[in-house]
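Below sits a lone chain in structure tokens, taken as the form predicted on its own.
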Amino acid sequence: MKTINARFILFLITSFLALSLTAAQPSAPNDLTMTPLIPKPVSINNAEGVFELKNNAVVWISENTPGMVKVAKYLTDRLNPATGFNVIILTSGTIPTSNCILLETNISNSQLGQEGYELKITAENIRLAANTAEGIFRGIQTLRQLLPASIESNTRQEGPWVIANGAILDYPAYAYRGAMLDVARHFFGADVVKRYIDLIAAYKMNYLHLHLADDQGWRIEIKSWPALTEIGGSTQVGGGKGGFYSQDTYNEIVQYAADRYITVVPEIDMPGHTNAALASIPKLNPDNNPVKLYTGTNVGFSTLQTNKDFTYEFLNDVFRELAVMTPGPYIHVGGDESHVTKKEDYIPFIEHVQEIVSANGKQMIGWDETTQAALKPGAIAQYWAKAENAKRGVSKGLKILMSPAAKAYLDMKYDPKSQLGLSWAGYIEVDTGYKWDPARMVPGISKENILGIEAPLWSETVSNMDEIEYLLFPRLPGYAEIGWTDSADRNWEDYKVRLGQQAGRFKFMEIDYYPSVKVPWK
């Protein structure tokens, strides 16, 4: 038996060695219009060459005001951790010549509105610019997903952190593209929200429709009636312990919602799902005894009393303190599967409690039943299960918010085999969420009568942030897409590579993702 040469062994071991780490390590990039960016930018253009970050980078703002040094900040915080540098912020001074990220909003360009942006990519610098600070923000979740994906990590990782030039333009389809967490079934602590909001942001949405009470809890301290959370925020869908948000606290997350250019939209549901509020406040019941608390999961069996005075004196001081904490424009005042309440007690209810949403500063919401009563035409009508009442509220001047259950429900199960979810509405798997035109989606429903898209995410079966996360991802970049990206830029089979593209990026976000095999996961 001859013996192998030493030297020959060794070269072989350190060949193996050289091309197990090449194949490890992320190519360069080379062309820009191949980074599997979602959602989808309006246009991409490639240019030849690189630009790499390296240490003692700076972000320069072309204006000193917050909110650009917020969003300066934002970016930072984003780039530091990963990279082991520290890229700092400059407000005045000379533009560096190179390792430079310059935040521009001088540039008045009316195309762009106000949550489009402009980036281009030199190998000296990038340069992003918009028409406002919200631009900017929007643009920099680009810049996030045009590095690589370990610049998610909180932790330093290995450059080199290289981006291809290029340019890009890009702005949004619909001026609403939201996502709802139901913190009435289950209760979700500050953190868990502040967490979705990240999460949702880094996709370019921009509403946070909070779900805060229902038949099983009472979210949302109304400091006038104590006894809504004290009794109705005390349990939860399964005997939990439930909880609530302090006015102080609901006021932090609405800030931090702020901060990421989303606005909170608060919803109260009624006449039905109330059995909270009926729970805690006697009077609200005919015999002004208190109803039992409610853990279950069936709905429609509980209504306010739409005759009684004390009703709307009730909700008033309900809107009026909801009203000075949520900045945005909208409060969602539900109106859904109202079993209970009779057709003709239901119309003049929903017409009073728009005009007590409406004296008090704020746009009504409501799902799509609301449409029957004569809604002003600054309401919005959120469609969810019926066309005809989506089509009605069409003919009344509403605008449409799309959630249609069997496209956009996101707790609903991907197929027979999940574990978490429902089933009702059907199963949505990641394509089945995809593939849909909210223009399209109803006959006599345009693009022109619908505010926007928005993904709902209902608590039944989930309780922690695994969960919730289960549930979102991966379809929740989909919903994102379909929101901001125009309808004829979009098709399944190359959504479905960018977002197989995106596992590595969900790896560092440590985002518990359901790995669909619909997806060419890489």
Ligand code: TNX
Contents of the next structure:
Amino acid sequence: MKTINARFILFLITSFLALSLTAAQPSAPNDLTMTPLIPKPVSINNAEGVFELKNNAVVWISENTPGMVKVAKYLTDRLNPATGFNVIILTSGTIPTSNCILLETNISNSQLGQEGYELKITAENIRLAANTAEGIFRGIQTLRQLLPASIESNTRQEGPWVIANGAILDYPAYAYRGAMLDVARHFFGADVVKRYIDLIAAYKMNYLHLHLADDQGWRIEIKSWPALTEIGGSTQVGGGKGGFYSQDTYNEIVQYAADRYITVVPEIDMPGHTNAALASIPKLNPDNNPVKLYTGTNVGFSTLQTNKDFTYEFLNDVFRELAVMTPGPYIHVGGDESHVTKKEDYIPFIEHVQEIVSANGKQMIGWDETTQAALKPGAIAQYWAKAENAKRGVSKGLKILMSPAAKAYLDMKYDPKSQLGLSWAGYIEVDTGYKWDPARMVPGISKENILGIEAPLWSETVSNMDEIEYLLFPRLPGYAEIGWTDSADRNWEDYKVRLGQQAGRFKFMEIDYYPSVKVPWK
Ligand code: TNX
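Same protein, the form predicted together with this ligand this time rather than the form predicted on its own?
Now the full complex is given, and it begins with the chain already shown.
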């Protein structure tokens, strides 16, 4: 027994050594321009040498504001678990001459705008500078990708934590870079939404659109009308138990997003897609009789009563409460697929809703159908289906949010073999999702007409985080890059190599992704 034990221990030691050797980081990068960053920055320059993050490193902040302290804490939370270091934050005193990450704000560089940043990496220090804490936050996402993939691990990993020297200058092409999550068809709890926020934040997205109400469910507590969630929140597609966010939980999600410089855009879809509300509140119906709850996946069969005063009293309450929970500028009113609302009713309805939204201090976003109404400048049309609707929006002076279904819908299947997803807008392989330019999508709509891009994830076919991740990844980083990186600097051949090199990060981030054959995975 003794000899076996000794041999066994020897075996354990050798295998441990062999394992730790293979688990060691790939050789340190010696050229910053070769780092596979997504989204691709505006410019990268390489310099001789490397910076190595070591134990006792310091994050030093130039402005001791609450925003900057939070951002610095966000950074140390990204660094400490995997390195096993105790990187600390200093808000005053002399700047360490080595092993330090300097976060400098208020640098007044107009080229960088609100979200841009510059990074300078030398053997001694890293300097991340921006006009705002938001710019620093975006730059931290770059810093994460400059470090070895294992920085994303929640458990201690082997170093060295080395970054090639050089400089990066970066700022976004579009002001709005977002993803949507449909929490109405299937309900997802706050933990899922927070992970969704973390994933989109890692690729510098800055808007999260939550589709909060549809035929199958009403997901946000409205205190004036508790039946909306008691009844309307009680089921989902397939007949599961559904759910909803209390206002407290919703506010917590909004704050979690804000801490990551992501603005939440809440959507209450109307006048169609309203069966859950019609089932909850009898007076919303023509005969004051509630309809039945719906757990199928058809669209276009429900409508609010556009000629009833009560409808607008109800909507006043909904938007008043929603506006209080919305620090961002936008409220989304849906307006899509209202197939059983007559056009002569639809148009004044949308115009009335626009008044209510603006009386509550918010700008209205609507799906492209809403451009049939007299929308005011400041309203946003989200193009998903009809180019003529989007063009009409531009002719009315509106900005367009680009979400063309055949390119940007995260709920489309990758190919005919995909188990999850729909295919009405076609299959969206990773290259199809990447190869388009928002400014060339619709003739007559150019960059100055475009607010940005958004990739919507409708949830008819997904009911948990793993399924969400499978549809999100690896398409999401491509949408983030389309929104951030100038189209002149993008091409699929270069992108697919960088995407393939994200595989290690996906692994440490525990992302269940679709291993597309179009991508040379590393
Ligand atoms: C169309 S996109 C819809 C949604 C569905 C989606 C499924 C849009 C504005 N309306 O109601 O969930 O297709 O892909």
